[in-house]
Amino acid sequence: MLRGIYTAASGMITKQVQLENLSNNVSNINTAGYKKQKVSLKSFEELVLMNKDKQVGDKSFPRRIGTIELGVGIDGTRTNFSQGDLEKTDRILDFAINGDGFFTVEDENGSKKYTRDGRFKIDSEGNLIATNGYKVIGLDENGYEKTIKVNSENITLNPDGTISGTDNLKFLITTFEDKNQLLRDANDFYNSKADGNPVATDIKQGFVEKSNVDTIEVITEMMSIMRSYESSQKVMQSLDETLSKTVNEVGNVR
């Protein structure tokens, strides 16, 4: 009976984490460049139950009395980097990547970060910056990295990738062989311990990339998980009531 309670409890904990993850995806449906996350599961290894009630002479020896399975647990959270739909905004400082890679930006400590959110602004010093103030990094004609400074109101992304209104810089678009090693921070930017590689990709001016969260898919999954959670809850309540009767009634001597 206790085995069933353990299994039902581990299932409820897992479902709760999945619901929290889905809720986070729903809250970011309207976040530009957001990539949905999915909780991956794993099965617990079977546990062997032993006791020492085998007596030989004055010694006790272990004896296998069975096994217990604890159901499923959380293996980790993975990010789905699939392309989001592009939304036309006609804002000259909106850029969207239509393909592989990330915009490369630089934080206040000079560390590189990566994002798919191309809703840029211009700060008081003329730097092209991300929504939180990180400076956008570009490449000059010699392939050297430079933060992008804007010197004209006429900013146009040319067919060859250069940005007019700057020193003919191009966006530094970075890709990674293993995107699963990217770590998302609290501001929805990605960090990487490994160096990425510059990549030529299609960039659209006047567009933003929408979140890749599918509303119908998320709602359907939430309903399925809720039903599964309720089922585990009923199993646990039933086992708890049975256990309570066993303890309080079966052993009661009148």
Given for the second form:
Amino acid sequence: MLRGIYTAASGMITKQVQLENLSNNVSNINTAGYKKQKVSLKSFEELVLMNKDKQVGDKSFPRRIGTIELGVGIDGTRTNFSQGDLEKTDRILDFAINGDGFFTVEDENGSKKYTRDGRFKIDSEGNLIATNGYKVIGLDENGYEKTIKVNSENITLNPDGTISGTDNLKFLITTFEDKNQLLRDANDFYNSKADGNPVATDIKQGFVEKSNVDTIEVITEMMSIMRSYESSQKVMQSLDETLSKTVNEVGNVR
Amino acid sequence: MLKVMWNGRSGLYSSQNRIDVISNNIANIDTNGYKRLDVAFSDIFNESLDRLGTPITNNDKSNLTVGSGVRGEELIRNFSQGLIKETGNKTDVAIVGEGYFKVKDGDGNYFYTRDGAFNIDANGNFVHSSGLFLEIENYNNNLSINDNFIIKSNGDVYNLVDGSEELVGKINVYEIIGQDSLKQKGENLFAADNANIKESTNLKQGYLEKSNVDIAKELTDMLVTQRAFELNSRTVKTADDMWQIANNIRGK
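To complete the pair, please output the form predicted in complex with the partner chain; the form predicted on its own was given just before.
Every component of the complex follows; first up is the chain already shown.
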């Protein structure tokens, strides 16, 4: 009976975590380049129940009763990297990736980070920077990596991918074979243990990639999370009632 | 459950910020040379789920994180060209393409603006709507509002006296690399550290650059933000309902 209560509790706690994750997706519904996350659940490994009731002579034989499951736990959080909608903004420094890959930026220590948020700025030294100040990395014609420096007031993305207004650089777009190894960092950036590969992807100037959080999915998931939370609570309640009966009523003489 | 509420709160708060910015854009729809602003949202750091009381089935705990809401405080300015509107007023000048006018206050501080609605005061100064003076090269304050003067597209100012053109000065246009480092000073003015004279300019006399605010876009953004606000309040409500369910485990 106690075991059952813990199983119901594990259901409630995991639903709570799922709602935490969902509320984070919702709060980022207007974050450019945001990729929704999902919490996947898995039941704990089954246990086999056995007893040794069967007795022949003075020997007892094991008898398999069945299996028991000990509730549910969180197996992992996965990021859904599907493409977000592109919204036209006509802002010169807005770039959106239409397809695979990430913009590559460099933090103040020189380590690379990856993002799909292409709302850039130009700082007073002429560096193309992400909104939080990380420098955007480009590729020159020989394939060397350089931070993108802007020589004129504004920049134009040419059809061949070079950016005029810079030293003929292209954006360094990095892709990864296994996107699941990417770890989320703050401010829409991802860290990677492995180096990715540069890829030529269609980039659109004057567009922003919206977050891929889907309202309908959010609403339905929110309802189902709440209802199954409620169900687990009911299970716990009736187990508690049964427990109360055994504790308080068994043995009573009427 | 508390965490859901904080996440929801951060979403509500940022959406509110965005509505503030949108309403500011709409308020400035008739401000000459105004450039629209938008809020750049970004997610906050991801927290590990490996904490007390949370059942976890996976042995590898590196990818078990959940985010902690959104931040919407960073502003992004859209410097695209505003609509050019004819006014027929000879002291109105619009910049086509990039660049800024340079104006000076009484203390000798320089500011930059795209608002070209000038006036000539009694002393012959070109006065910006904020009261600051426009910098004109080689200009000796020798124009009055009644003079017939022409501003060429390269900035040269000619006075028409008895049918002959007399060069009286040059309005320079300044380019600023790193427009995002401009500091907003109110009244359509920006302060900048490094501005250089722009070689090729295209000025239009008798025209004004309107703001680049597009009312349709602002209203769409407002709707989208309002819905995001509602959705965030719904997560808070759901968290509240679930909290109630938990509180009622031993209810009645």
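Predicted model, so just to flag it, every value in this text is computed and none were measured. For the two forms, the rigid core is made up of the largest set of C-alpha atoms that agree within 1.5 Å on superposition. Positions refer to the first chain, counted from 1.
Once the cores line up, the CA of residue 22 ends up less than 2 angstroms apart between these two forms.
A displacement of 2 angstroms or greater separates the C-alpha positions of residue 243 between these two forms, with the rigid core held in common.
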